[in-house]
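Next comes just one chain, in structure tokens: the form predicted alone.
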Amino acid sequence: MIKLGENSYGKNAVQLSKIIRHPDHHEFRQITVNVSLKGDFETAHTLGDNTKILPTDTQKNTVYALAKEHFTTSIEAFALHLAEHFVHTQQQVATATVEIAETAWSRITPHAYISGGAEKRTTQVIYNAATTTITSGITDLLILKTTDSGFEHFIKDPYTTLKETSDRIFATQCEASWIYKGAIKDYSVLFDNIRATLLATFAGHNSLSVQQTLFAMGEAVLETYPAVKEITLKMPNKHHVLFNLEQFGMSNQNEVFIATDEPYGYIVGTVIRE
């Protein structure tokens, strides 16, 4: 017997910008929204019956319409409002997942901004009648330090050419995501604090490996913020390879490097509470 398995549908890459006008300044927000719905959609697949299908174009329009009154604070609050809307207004929808990525902008004057680079604040809200799961995070957080990092005592087999070092550049384009437990009073304040903790731990940690620093960063977040259930970090290496200046009769005391993007090491870990 052949039957339909797990399925979902929705609208991705909804680009939205909003100006929130305050008496003395403007607040500019720019987000990308993904919507995914799960529920009773079997006949749409097996019979071509669209009577239970909310068009993805309608989902897109809903994002813009609800943003006017409800995108006024954190991306988490707006994502939750969207997810609740789709579940409560569409009886055939069992679970709504809303993902939002927010572009970073820094204010120059009350009405002018400068880009914050590639870094984005993210959230994912999964909502149904039984549970709500809210995950927040950061992507493309490019961080680097020029010392207090080494890599020694690793396995050496016939194919190993990498040399040990006790002092190297440590650079990574970090992605972090953490799951909250319970209601949060102010997601934006907590996000800023968690981000600051991640950066401070990275900068101050005497790293013996990327794995060790990854765990230290996650551990610091869990120790500091009881509202965080678990945290996952992805830390791809952004390699800076010492350039051979000896061929020109010069020494290179960790001064001149070749910056490379590929291939790169890719380190992932989740830090949890027991």
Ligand SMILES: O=c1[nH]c(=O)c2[nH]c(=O)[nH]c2[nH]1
Contents of the next structure:
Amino acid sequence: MIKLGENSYGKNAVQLSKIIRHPDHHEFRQITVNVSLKGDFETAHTLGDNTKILPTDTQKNTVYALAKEHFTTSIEAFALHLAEHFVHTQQQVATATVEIAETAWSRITPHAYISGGAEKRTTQVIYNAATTTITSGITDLLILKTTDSGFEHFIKDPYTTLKETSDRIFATQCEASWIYKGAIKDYSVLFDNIRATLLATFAGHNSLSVQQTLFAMGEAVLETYPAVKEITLKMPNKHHVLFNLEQFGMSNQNEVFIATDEPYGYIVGTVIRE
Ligand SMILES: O=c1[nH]c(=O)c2[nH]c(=O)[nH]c2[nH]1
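To complete the pair, please output the form predicted in complex with this ligand; the form predicted alone was given just before.
So here's everything in the complex, that chain up top.
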């Protein structure tokens, strides 16, 4: 007997920009939205019966239509509103997942902005009748420190060539995501504070490894913010390798490096409360 397993459908990468017009300044917001629905879609797959299918094109239109009134504060609030809309208006939809990534724009004047780089603020809201799970985070947080980072006392086997170092560059394109528990008054204030804690901990940590710094960053967030249940950090090690200047009869006192994109170390960890 063959039957349909887990399935979902929705619209990905809906691009939406919004101007919120205040008398003396504008707020500009740019987001990418993914919608994914789970529910009673078996006959759509097995019989080609579309009578329970809300087209993904309609889902996309709904994102724009609801943005007018309901994308006024945080991406979390908007994602929650969208997810509730699909579950409450479509009987066959049991669970709606809405993911939003917001592009960073920094203000220049009341009406002009400069790119905040590749960094994005993210959220994922999973909503059904029983539970709401809100996970928020950051992607492409490019951070680097030029000291207070080493890597020593690791395993040496016949294939080891890496030299121990007590002073290296630590660079990463950090991705962080944390799960909230309970109701949150202001997601944006909390986001700004958690981001600041992550950055301050990265900068201030005397790092014996990426793993240790990852844990310290997660630990600092859990210690400071009771509303955070757990946090996952993904930290690719963007190596800057000391360049051999001896071949030119010159010394290199940790000054000249070659940045290598690939391969890269990839350190991932979740920090939880016991
Ligand atoms: O902080 C590090 N952790 C590792 O596991 C590792 N492995 C490696 O080659 N360099 C590093 N650095």
